[in-house]
Each structure stands twice: as C-alpha cells, then as structure tokens.
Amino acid sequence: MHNRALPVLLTAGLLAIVGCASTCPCQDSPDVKEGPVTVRTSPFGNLADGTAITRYTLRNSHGMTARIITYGATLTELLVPDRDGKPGDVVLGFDDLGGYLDRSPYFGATVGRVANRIAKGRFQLDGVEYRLATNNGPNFLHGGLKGFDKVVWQARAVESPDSAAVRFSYVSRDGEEGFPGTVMVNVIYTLTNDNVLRLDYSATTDRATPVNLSNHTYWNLRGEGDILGHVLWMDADRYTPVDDTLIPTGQMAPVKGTPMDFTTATAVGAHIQDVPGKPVGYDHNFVLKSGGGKLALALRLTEPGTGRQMEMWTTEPGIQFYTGNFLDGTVTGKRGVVYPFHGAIVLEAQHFPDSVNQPAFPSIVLAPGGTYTQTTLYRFTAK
C-alpha cells in the first residue's frame, strides 16, 4: 500500500498565485515579481479542438531554467550551467506542440495511471479481472493509449523568495484506460535557488486501483550526441531480470558480476554491448538499497566533458534505467538536433514493472482513504 504523508513542500511563503494567460503569443509573460526565482507563462499552441496549452517557465538566479507545459505535465526544457557557467539544455524534446502530439516517445512526460509495463495488459483486483490496452507488443505500457502523458492538466503557479512551483492537477475518471476508480492526481514541479528541480506527486481514489506515477524525461547532460560517455553511480545492488518482452521474471538478482553493476561509478557504455536483448541497451528496473518510503540518494550521473553532474533523490523503491534504445536518428528535436541511437538516458523513479501481478514486489494498489505520495528531486552541480 502506498500511504505515506505528503512531504512538506508549499510553505506559508508560497502564496503568490500566478495567472495562466499571456498577452503576448510569442514570449513568456513578465516576471510575477522581482526576486531570485520567477515564474512566467506563455502560450504553447492549441489542440485540434481548440484547447489552449500553456507553458510555464521557472527561472532562478544561477542560470537554471525549467519549462513545463500543461499537455502531459511535460518538462520540455531544462537549462543547466556547465563548469564554465554556460547554460545548456539537458533534456530532449520539441520546439512546438506538434512534436509532442505526433511523434514523442514520452519526452519529459508525466506517465500514469500506471507507469511502465503490465504483462499482457491484465491484472486482478478484489476478484475482478481488468483488461487494458496492449500498446507495447503483448503488454500494457505507461498508461495505455491515452495515459497521463496525453491529457491536458490544470495548472497554477506559486512562488516564494527562494523557490518557484507549478501545481498540475488531473482527474482520471473511473474506467479510464480500463482502470477502476476515479483518481485525483497532483504533480508539483519546484525549482529552487540552489539548482534543485523537485517533483512531488500525490493521488487519492474512491475505489481500490493501481497507481504508479513517474516522470519520463530523456537526459543528456552534454546536450547532444550519445550518452555512452556519461558516468553513472547507482545505489542499487539488485535488479529485476526480464523476459524477452521486458516483463520481470519475479526475481531480484544481484548486479555484481553483470553489466548491471553501477555500484561503482562506471561509464554507461562500458558494458552496454553485454546487455542481453535487442536492440542493444539498458531497459531494466534497479532495486534501490533504500527500499523506498524515505527520501534518499538513488544515483549520480556525470558528464565529463561539460562537468555537469546530476544527483537524483527519491522516495521510490526502484529506478527504470533506459538508454534510448529506440532512438534511431529519425526524430528531430529542439533547435533541429537529430536524436541518435543511445542519445539519452531515462531514469524513472517508480515502483517495479508489473507490480500489480507480482506479489513479491512492493504493492502499487491505492485504497480509498489512503494517499499516494512520491517525491523525486534532481540536484545539479558542475565540476
């Protein structure tokens, strides 16, 4: 059962409510107020039915900028300084809404109601079998045909002297994508003045239902090219082996002596050719030593060329580590950059894949009266 107290995020200082409209169709709205961290809004296009999509820009005084849109509560841009203080965009995405509508492999999106895979799109709960879309070979993936990444979230922004936050809210109705229960979901993105991007999730339901939320940002701390030279340390001494459709077998196997061992800092490309399966690369869940339930350091990712370093802290028990194995040079993203094979790293803080069918895995069932919570944060430095 996911039932932890929601971490304290919005203090009494976060009282300034920011409007969602902009009078200028091309630029962010003016800063809400003078201060080290600001929130701006701007239009980001319209859906076919005319629904307007809004972009929120969070900016601190150290050259870090985050941009998130209401379509999919999606992180579209994150500018992070390198060792020389030069900001660079470290996430993959598109310059306009059309890319996210037509060809996005979950770039930057909030995924749910259940992130990752459910075997054969089926699970049983309270004696009832539920059947879901099979949108990833024989399996269900990342919320189904129209998961949380493909809906419009309501949003409002708040800020304080040392942080700025945007709260995204969505109501997932009973029966949506085959799941039982109406679920009310919130995701809060916060940018602090010490170069931390923090995500706080919460959800409640009126019927028992599986809930497993995550963010699907594609990271490249160099900004372009492949990520094989990125150096990764992960606080995980076990992983969950998978079958040939990437469904866990139920085991939690040791990483020692395998290509999955990142318990000492290792280049991502060092053993990638030894990972079983096709296409070549990682797409595996790692079992964090923290066990979940408390905010703990999960991993450290470093890009030697730029000096950028990202620490990832989370309350979740697992990290799905994916190396852009299906990027193949056919997707052109922001600023005309072509995204190559192994052009990014995805690090999804979440419960394990297929947990709803795996009794040995931590449960993802949320019951009425309980509250799902998750906190994941990314701390950036440069050396």
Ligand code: BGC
The other form holds:
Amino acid sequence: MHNRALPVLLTAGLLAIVGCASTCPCQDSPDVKEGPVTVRTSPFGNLADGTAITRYTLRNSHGMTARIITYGATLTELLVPDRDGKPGDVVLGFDDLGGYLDRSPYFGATVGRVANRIAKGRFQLDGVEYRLATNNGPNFLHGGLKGFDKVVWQARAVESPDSAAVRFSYVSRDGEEGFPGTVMVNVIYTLTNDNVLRLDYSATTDRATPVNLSNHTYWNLRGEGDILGHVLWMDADRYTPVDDTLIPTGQMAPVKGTPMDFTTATAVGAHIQDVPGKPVGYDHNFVLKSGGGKLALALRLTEPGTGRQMEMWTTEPGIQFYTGNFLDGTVTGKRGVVYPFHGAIVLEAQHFPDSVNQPAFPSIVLAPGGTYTQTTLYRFTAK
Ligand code: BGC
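Next block, the form predicted together with ligand BGC, ref. the form predicted on its own:
The next block holds the full complex; its first chain is the one shown before.
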C-alpha cells in the first residue's frame, strides 16, 4: 500500500469502529488496507472505567489469522493451517475481555517492564535500593501488580507492502510498579504472507532502569488437550538451575545428561517426570547458544498429529520454557474449553530471570540515550 492511501484507509477503519460500536459490537471493520495481508479492527469490550478495548485482526492469504487486543498488547487468537490446510487456533485465551481482566495467567500478554522473577522484589541500581511488589511467593513476577499485561496500549495499523502490522505503544511512568524512570515502549506485531508472526520491541528511558520484555503466549499446536506429545528441539546446551522459589542459583549448568536436554528433538513429555520441583514440569530458563544480540533460530516445536511446526527466532539470549504446570483444570477458555494440566507450552524469549541481581548474567539495565530492542518471530509450516 502507498503512503498516501494510509490516512484514508485508517480513517475508514476508525469510522468502521465508531459505526460498529453502536450497531454490531463483535463485527470486524472493513479492511484497513488492501493486499495479501489485511488489518481489521473491532471493539473488544470496556474496562470498568469505560475505556474501550480494541481488537486488531491480521489475516494473510495463506490461512493465518492473528488477533491482538489493546489490553496488555495481548495475542488472543492465532489460526494456523495444519497439514491438510485446515486452520486451527494454537494459542490459549478467552472469548471476551472479562476473562483477561479476571483470571488470566498472562495468556498471550506482553510482559514487562521486567518479565520473569526478581528475587524478594528488590534490586539496587546506582547505589539506591528499589522495592517492588512480591506477587509470586517471596518474589516479584512479570512486571508486578499491574504490569504491561494489565495496561491499555495505544495502537495503530502500520503499512508495509507484503505484511500487515499493528504498533502498540505504552508510556510507563517514573515510579510505576516501583521502577525508576519513565519508559516509552513499543511492540509491533507483524503478520507476513509467508506465515511468520514477528514481534519487534523497542524502549527508551529518561533514567537508568531494568527492562526485560517478553511475550507470554501459551502454545498448543494441536489446539486441544495436553502438550506432552509436542516435539521440541532447542539450540541451548545450558540452562539456569533454580532454587525452590524459581530464582536462578547463578550457575549456567550443562543440559547434557539431564531432562533439560532438547539439543536433539525430544517429546516434551519424555522426561518431564524427572524434572526436579513441584508441580511437575518445566519452568526453566535456557541459555541460547547464539548468546543473543542477533536474530538466530532458537527452537523448533512440532506437533506430530496435525503436522504443525513452529520455528522461533529471537535476538534474546534466553528462553523461559514453561509447560503450564500451574494450569489445573480450573480455567475455562475460548469456546468453553477447560485448559488442563500441561495444556500449553510458554516459550518466553527474554534475558535471564533475576538478571538485575545476578552480575554474571547479561545486564538488563537500560540507560538514558540507549534503546532497548528485541525481535522475536514465529515461523509456521505443516508437513
Ligand atoms: C513462569 C511461571 C508462572 C507463569 C505464570 C511463567 O513465565 O515461569 O512460573 O507460573 O509464568 O503464568
């Protein structure tokens, strides 16, 4: 699409949202652009204070549809074709906003300002001690009480010739959730016509502060049941062992000879019972061989029944691999489906947990004048 067409089409999209709100709350707007990949918008409910939440739908001409809402810049739906070309939803979530507000264990969300755990909710920076919420046992988790997953992001469609994208932006104020500095953060979701969903993050700050962003999508390439039969290969020969509150001990231990070894493609369920800790399952950060800083293939996840395969590429140095160990059959999601124990895999590209307290880990401190960037993409095929 050409530049000059965008304002007209965006206006058309906006008019469609306004028109839709009064008549047909769940209908998508007309396409915001014409081409192989399209963007549509629709209302997705309101917060208690009346703030309207918008859903963006990206659709390509090869059977993929991605839906993202402005609440938490959250991926709510991802339709991916199986080996017969039949699209199926491969991410967990809710049909309506209420689910995300009341009971979401970070389904599909953008997490930050700091994803993962910070021990005891404390860290020191430039001689000052900062105290954060302890919202996960004794530790801080995923941005605190009201992290980036629970805020409303500004959004706008972004044009490009062979893809459709939505840029989500949020300003996290100085002192928010106990962190220093005002951080301006963007995450752009792009769907291409060759079945890649790409996430590009950037952030700047006016004071030194830790930043570690991630996406918390729960994957199930079969679309139902548990994920123990999914086959995983990961380009990681070390992981970061943890204490019983899931804080890294500081070691980077070899995966060889442990249940953490996915250096050859292995069923997720093959050694899951041998993973130390309760509840049973993986909830560990893997150290990618790439070391981060450049876009590299991190892992390949295959579901033999449907033939769906996902490659994940990232510029981050680590992946938190979590097998839905805290899903216990009490959460009912989209289409009334009850999500079972081990009903999904979360693969969080990020810096390592508790990095801000662990000098041997790559730093997550962003300084004024610097720009945080991350690219993580998911490439889908079926065979
Ligand atoms: C963590 C889990 C946690 C889950 C919350 C994951 O990133 O590693 O320990 O329970 O997020 O949904």
